[in-house]
Amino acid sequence: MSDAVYSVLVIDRDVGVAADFERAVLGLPVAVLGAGDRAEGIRFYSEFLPQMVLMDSEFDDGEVPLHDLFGEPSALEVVLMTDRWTETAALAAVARGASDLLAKPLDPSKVRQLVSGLIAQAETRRHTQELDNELLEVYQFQGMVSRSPRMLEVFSRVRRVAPFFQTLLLTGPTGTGKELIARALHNLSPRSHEKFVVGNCSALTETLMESQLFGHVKGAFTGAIHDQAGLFEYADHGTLFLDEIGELSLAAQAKLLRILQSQELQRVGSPATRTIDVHVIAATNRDVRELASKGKFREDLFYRLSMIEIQLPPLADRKEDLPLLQRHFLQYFSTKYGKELNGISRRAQILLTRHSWPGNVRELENVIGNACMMAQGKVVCDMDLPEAIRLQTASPHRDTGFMTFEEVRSRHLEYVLKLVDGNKARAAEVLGVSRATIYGMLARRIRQVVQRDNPST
């Protein structure tokens, strides 16, 4: 266990409760704060940021999630205590986020057991955070982060082809990182010390596209008042990244094919040829094969570019990367904005996981960047996320962190069965119900799992 002190805030009108709690945890690395009402407790929480709040149930309004009372931090444990627990009230408290429940007057042995368990959980979270940081280092590749098998295969291909490629095609949806992959190819190639030039074909004006790519001579057209080199000449001896290659006109495609084959170009308005040495990486989010079959893209150019093709998967196909990417962008924007952000709250993570990410990694980067900008504390919470993320429709309990009473009962049954080594008769005795009730709950649970995994049944 670390030497860090685990702090607990006790909110109760009776100041003796905090004293009783402090005596119960004597010898544990725990600092205890006491507050006489909810307003004072919230103020103390904001000032001292304890890891656990022990609050009398009279201060719980029974309406909002318990974590919302304290700004919805990610690692806070909220424990409610009362001298008149009912099963309905207990289930409602757990469903709204209570970590545990304690009966008053406090039983010192139960308090000590509870706090010891929560300290162990805090240590686990701390260790997990350290492991996450180590994973970020392990799964870093040229400024990109992934542990997805599909992306690791992409990284592997980049390493293998970077020393040898002359032309290469990158395909994948918008926002999947095609330019980052292109830069990685350049950085790992023998010409990494030369220029890496980016040209976005969709941003080139139709009338000046050939001039911007291949250059022009003075007088070639109205406004050509002097000779001008194009992107290919500017990238000579280096790498040219042509994004959105599918937007090129057929005339420009013909000239591009000639350059790729001969490494020679002609400026617009000049019969003279110039020899160049350029490696070309083309990228598109369109289906170039389909464009070629419809006559909208030259087949010979497609075959030339796709001698080596690397496809990038959408973020929806690599959801296992979401936690790593979130932490990666959180660290980046924390540094950029000069903030000490150390995590993302549970509910914010649920919202981020639930989103379909049509804009892929670029959209995620923008969302985390915006949230880091809006965050006022040390944790990014759900209210810091853009409205489009917060208001997306979903199941009201499964995707927002809330549970139905049935789910609470089912989970508690699982917990009790583990304690009694699966003995259903003993579990029925502990829960104060009949064995028939236990079997009925288990049967409903099995039916739910079957329906979830086999919707058509």
Ligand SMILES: Nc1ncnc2c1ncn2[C@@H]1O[C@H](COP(=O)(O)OP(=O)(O)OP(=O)(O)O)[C@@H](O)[C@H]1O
Given for the second form:
Amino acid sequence: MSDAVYSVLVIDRDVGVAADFERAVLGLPVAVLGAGDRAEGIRFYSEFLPQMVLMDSEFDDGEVPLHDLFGEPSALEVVLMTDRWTETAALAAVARGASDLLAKPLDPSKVRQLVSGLIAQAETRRHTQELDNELLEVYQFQGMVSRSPRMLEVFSRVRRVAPFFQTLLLTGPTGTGKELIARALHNLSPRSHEKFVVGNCSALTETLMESQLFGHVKGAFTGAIHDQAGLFEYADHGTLFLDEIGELSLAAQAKLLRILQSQELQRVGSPATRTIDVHVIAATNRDVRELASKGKFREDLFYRLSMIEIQLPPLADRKEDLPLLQRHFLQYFSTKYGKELNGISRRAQILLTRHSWPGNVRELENVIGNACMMAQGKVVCDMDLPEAIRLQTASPHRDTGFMTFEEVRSRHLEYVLKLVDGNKARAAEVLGVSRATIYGMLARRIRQVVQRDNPST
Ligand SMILES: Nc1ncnc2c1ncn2[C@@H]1O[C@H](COP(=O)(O)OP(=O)(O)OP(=O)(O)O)[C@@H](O)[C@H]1O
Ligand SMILES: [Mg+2]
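Switching forms now, from the form predicted on its own to the form predicted together with this ligand, please provide the structure.
Expanding to the full complex; the earlier chain stays at the top.
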């Protein structure tokens, strides 16, 4: 198998079939391995991880999904063969995830054509993957990756303000990377060799929060048994990242404003002032402008902080980042878990693109992390994704927001299939149509989804 680039496992009781296949692909860069039954096929599969499996349909019980038998068809092509070929049988095979159903005895020219096509596709995939890896390197910024114009603009602003800012406001929904941007600002500032300290303003009680930030003196409150410095003093000469600034109490806001204006700090319970030199990056996922207009946030502090404001866009507004981020997290987690994952199947990518990502990059990171943990082969496939992403409801029509009849039909079919555990005969009965209609709809659905979400294929 050494020089071959494309390996095929042929599973058939008749060893002659593997030999016929081998003759048909003579001259193509293909290595062929034969197995006599399903059990042997599965064993060989896990040992040699071929790119294509050609299996007699007698070994497909129609129950266990082909995915589960061999992994995912977009990484692995499963082709079935039968000596009773019909169009309905071919549609059923496709609906079960097979790439094709070939009639036996094998037609050498058809086999050759099929395999050449699959080799070309595999080449394209490999090439795309290489390009993705190159892009990943190009679009790195301080541990972040992005290629969306809005994020590239954010990176550019970070580069420009990092050498000069004293206070700065970072806004954006949860999980969009505010903390990473804050670290980047610090790393690119003249203070990079000083401390970067993180303070969270949503500490439990007001007293605790103030003491955490500004420190306290002995006896300032019950439990204050000795003097204690706060984060501001700890971060002296460095940068303090104040997360969830919208949660800061009004009293603490007054103290913060004073520090920003006069660089003077008072520990809780003490009238004494200390001079302090801290650059402050405040972050929030709330609309501080609105809080300010409602009197819940000091307007003077808001203006002071927002003289330089950097807004991070939600992931849903920069879906062009998804492939890059997916690859970034895939690399990270496959190293972390000691796996050799090298891609995400096309079906899985389609599902990931459809999701709305309310938890933004953090949610994506968690999803890919879990999927990498679940993945059994070299590729993360749709079954490795959490249910919330696999079982998404219909995507409405782009322009009108309505589903088309076709969409409603196929969604309803999916729903019924789920209720009857995937039993197509039963689904046909429930829906009052023939089984062939069901297979036809499923095949159409697969083609539509692939075309819609992947127009280039
Ligand atoms: N562009 C990016 N590239 C790579 N990883 C990213 C990117 N943006 C965010 N992350 C990762 O996503 C996760 C969330 O990022 P971060 O903690 O900075 O978000 P946040 O905006 O501070 O969220 P919250 O408002 O919930 O505190 C982190 O693990 C971070 O490493
Ligand atoms: Mg954060």
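Here the rigid core means the biggest group of C-alpha atoms that line up within 1.5 Å when the two forms are laid on top of each other. This structure is a prediction, so every number in the text was calculated from the model and none was measured. Residue numbers count along the first chain shown, from 1.
- When the rigid core is held fixed, the Cα atom of residue 163 travels less than 2 angstroms between the two forms.
- Here residue 119 counts as shifted, since its C-alpha moves by at least 2 Å between the two forms after the core is aligned.
- In this overlay on the rigid core, residue 213 has a C-alpha that sits less than 2 Å away from its partner position between the two forms.
- Core-based superposition between the two forms puts the Cα shift at residue 428 at 34.4 Å.
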